[in-house]
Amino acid sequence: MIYLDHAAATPVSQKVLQAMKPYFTDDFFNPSAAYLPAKKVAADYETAKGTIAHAIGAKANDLVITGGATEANNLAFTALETELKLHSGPHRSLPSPRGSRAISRAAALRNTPSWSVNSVLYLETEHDSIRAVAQKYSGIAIKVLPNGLVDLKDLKSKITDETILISMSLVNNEIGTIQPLAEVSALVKNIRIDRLKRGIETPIYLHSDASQALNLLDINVARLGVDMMTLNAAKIYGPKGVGALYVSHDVKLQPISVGGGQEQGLRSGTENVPGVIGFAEAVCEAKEHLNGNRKKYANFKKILLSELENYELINKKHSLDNFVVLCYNGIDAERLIYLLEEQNIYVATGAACAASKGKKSHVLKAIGLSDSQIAGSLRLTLGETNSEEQIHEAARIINSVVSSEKERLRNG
């Protein structure tokens, strides 16, 4: 097998396997359990907490767990429904946004404009999990260039005096577009200060799905400049089921779940220790081999450029080492993937819960491409699964497989 599709998952490595085990077996305590065994599990669950918050600069504390990268996309989102209720309750003041003060209701109302359809903006090539959470607050998408990095001149021109929340992938999950997210959280800094200059204390936070990115890019919340930010385990080799929100201490979220008050409060329910326990496993996996990775990555990478035959690539800068998204024009990618699943070889068309369905990549519609390169594009996403050799094989057999497809076009 010569598997290509790492965007969509992961195996779990062997040293990740490893440190979980104890955890299913003879660790495997209830945390809030009161007996010193379970006080054990719970210290180690902090500190695998600890491990993970460490790799992005922050602490335990500033993290959520959650049972994936889709749950912490929709908890980030409940910064909305902490504004509706601080707009809409008695005698409540606004928060105080980067150590502005605290102002009533009533002055707040006077300076303050309700929430409304300008309160979320999201970019349009987003992960479904963003953009069915921002269309539910009636979001405003922002359009990217051709080249698949946001729009800056349509970003700035739909920030209102409204706006309270900006979701921007650091990197796109279809074709791997890297966005300049220092550059957009030194924007939204400015209209703070802008807005509180004027009298405006409605809060404007910058939230970033980072799922694809933490295995090839060094990621530090406070250089990045954003108030939350979405990890996910089973991109970087870790468990699936297994994702983590980083919140800036500015923001305060609403709760998803109810009942034992665990991550804060915000998600209720039995901690997944194997699962936290892993993840910082795979974390400190993915920082070590950080460089090395990257290295590797790109070589594949002109391996693959240097022997297909006949393509039109897609991302051609500003995108992870390890995304390769290919068009091949006039011939139907779907066939191709059965084709070249035949052989052995597995490859994608775009995200897999949009594929699955049989949609069209919004992604590569938002970059401009036509429908009929849209129905020819491949997404092969490199990982720890290859070798050197599985490269130069693949880019044999995926000529061979478009060769042939053509011919049987051609021949009606």
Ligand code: PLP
Contents of the next structure:
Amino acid sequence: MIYLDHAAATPVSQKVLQAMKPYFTDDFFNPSAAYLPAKKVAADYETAKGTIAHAIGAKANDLVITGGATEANNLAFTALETELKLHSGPHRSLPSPRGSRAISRAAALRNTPSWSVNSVLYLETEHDSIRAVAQKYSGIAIKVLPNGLVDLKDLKSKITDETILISMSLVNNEIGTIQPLAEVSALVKNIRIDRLKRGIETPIYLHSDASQALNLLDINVARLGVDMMTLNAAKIYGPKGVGALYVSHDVKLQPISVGGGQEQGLRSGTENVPGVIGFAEAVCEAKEHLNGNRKKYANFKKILLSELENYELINKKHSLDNFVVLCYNGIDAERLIYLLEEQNIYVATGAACAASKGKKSHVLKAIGLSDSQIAGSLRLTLGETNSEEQIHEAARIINSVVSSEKERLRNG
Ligand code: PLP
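Show the other one: the form predicted together with this ligand, since we just had the form predicted alone.
Full complex below, order starting with the chain above.
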């Protein structure tokens, strides 16, 4: 098998698996229990959280562990609920309904929030877990340029005094584009200063989904200037269903589940100890191999681009080297996927969740591809399971499958 879909899922590494194993069996205790072995498990859990946090320049207390990136993304958006609560509480006066204020007085009284369209801004190329939650808060999309980078002009034009949250992934999950987050956070800081000067109390936060980033980027939340950041163990050779939200001290969130009060009351439920231990190990491995992996995937990408034939490269610039998006215009990429699977090569057309619903890629559309280009686009995402030999072999098989498909089309 040649697996070229590492953006959809990565296998759990052997080291991760070994690190997790004892916490399924011998060290199975509930971290909240009162006896000593449980306290040791609780301490290991905190240490693991500290390791994950340290990798992004944060502390264990800054992280809320979640059941994956979708949950972390949903949690980040509860910053808006906090604003609603603040302004609709019995002892706080409501903000004046100037323009399209975040919550109208009538809506707050009815306890049915109606958000201003400018309360939430999100990049139009975001993962569905952001797009869906942003829509819940009547968010509006920020455009991207044809190279996949945020259109800063469009972003600036859409920020108003009502804007509370901007959500922009660090690395796009379909084309691997790395967004200039530091530039966006500098803009957000200036807006804060300006609001302060004008006596406007509405906060503005920058959230970034970094699910696809930890494998190849050295992330530091302070350097990037983000207020919240989503991490995902499943994309870095850790277990599925484990994620984290980094939350800076200024941001106040609302619980996504209530109960035992775990994770600072924001995500109640018995801690997933093996998952978090595995997540920490995966983070360490990613950090350790960062530079080696960058070189490895740059080399793999170079091989693919030189050996593949008659394609158009979609993500030419500003993207991680483990993302190679190719367009075979006039050919149905969905068919290519099945034909390649017959040859034991696993690739994708875009995000796995969109593919399973038969949806056309909103990302490729956003960067200006025509319908026929979108229909002919393949996403290859490289990873740990690949060797250089496999990459040569994949190029050879893809060439042959594409040319026989062209032949088939020519012959009607
Ligand atoms: N965000 C991004 C950028 C992703 O690539 C993914 C997974 O594909 C998710 C969020 C959702 O992650 P999960 O399914 O683990 O919740």
